[in-house]
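In the form predicted alone, a lone chain appears below as structure tokens.
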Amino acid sequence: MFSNAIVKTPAASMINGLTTAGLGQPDYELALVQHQNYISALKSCGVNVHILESDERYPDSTFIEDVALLTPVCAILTRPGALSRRGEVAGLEEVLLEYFSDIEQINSPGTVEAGDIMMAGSHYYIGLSERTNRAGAEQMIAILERYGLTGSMIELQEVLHLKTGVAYLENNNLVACGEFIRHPEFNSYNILEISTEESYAANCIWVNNKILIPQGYPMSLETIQSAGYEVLEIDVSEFRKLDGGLSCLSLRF
């Protein structure tokens, strides 16, 4: 169960972040909106949300999963392979000692973002992509199994991060779309098959026995209804033209 949840406000910058969706410019004041109800969301699952002010300087810095990943036992600070988002990664480690005693970093050459990191109990898969590489795919392994947890690599051939199309929902359920629905390395859970048609809805997070999903995708929130879920659906289209989802906008621990 989560207690807690980092959030990042939006920058006006944000109409200038890294995009290769193709869906326009993001609308500003609608995405401080929609994050706006993604925190209630949060709250009404239960955790407590930490909510950092904007930082003009980093355009994509409201995606702040992506530059720390949190373990029960210890916070590690990554290294973006975006090079315009690793100065995102010195202004939370301040934030992070309020929670953790335990922080370790990623350092050259490696590169990790944890959008490309699922925790599925103690075990952490991790996606090697454009943005993660295996040098740093590899630290991580290792700072992980220092704290009794393990981790395994995944090769990635069509997703920009590892939970752009998988996301792990506890008791052994997988939401899957795309490679992943008949990957070898996730043949012991139970696949909740997401459509191609619907593919941004694979980027789902369970926060105390609640799932979030995007609004606006009928077949995947039937889908995940079924497996005995409640399904709050939120708005997150102005994030989805910056190629965020739901798992993007927090660090949940």
Given for the second form:
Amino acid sequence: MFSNAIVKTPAASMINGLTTAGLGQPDYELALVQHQNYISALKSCGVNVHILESDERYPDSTFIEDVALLTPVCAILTRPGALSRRGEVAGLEEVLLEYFSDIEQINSPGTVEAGDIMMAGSHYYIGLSERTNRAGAEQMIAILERYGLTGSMIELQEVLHLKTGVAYLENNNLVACGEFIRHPEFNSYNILEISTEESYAANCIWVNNKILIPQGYPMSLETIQSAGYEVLEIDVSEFRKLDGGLSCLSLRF
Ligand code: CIR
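I have the form predicted alone already, so could you send the form predicted together with citrulline?
Below, the chain from earlier opens the complete complex, with every other chain and molecule after it.
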């Protein structure tokens, strides 16, 4: 179960964030409202939400998931592959020290964005992407092993981050889309298949037995409800315009 979440208020500069979506610029005022609703949903799942101030220097900094991996036993600061995001890590250590006594760090030449890391129990799947390189993944696995955890790498073909296309919902249930539906690494899981038309809904999150999914994906909603979950739908249309999803908007631990 998670007790805490950390979120970062979107900066007005988010309109200049990195994107491949082709959906136009986000509406900042609407993004702020959606972010508040996201926070309310997290709270309704029973977690305390630590809200960090916005940082105009970093348009993508509201996607705080990418800059740290928080495990039950340690925190690991990443080194984002996107150069415009690298500075987002500074300052987070001070916040994490409120919760963690052991804080580790990914170093050059390694790059990792934690949107590429999916936790399944004590195992962490690490996507090798344009943002996370092998050196970073190797460092991450070595750190995890020092703390009695394990990790393995998965080469990504189509998606930005691993969790763009896959989400672990506990109880051996794995939401998967596209390249992950029949991926050999995941063949021991019960796959909850997300169709290509609704691929954005694959980025959903388990928070204390409830599932948060993006609003507007009825087939995915039905699939996850049919697996026995209580589902909360959240509208994150403005974050989608920057390739960001529900998982990217918080660190949950
Ligand atoms: C980026 O390209 O870095 C941001 N615009 C979106 C990051 C999304 N994060 C994630 O999937 N974990």
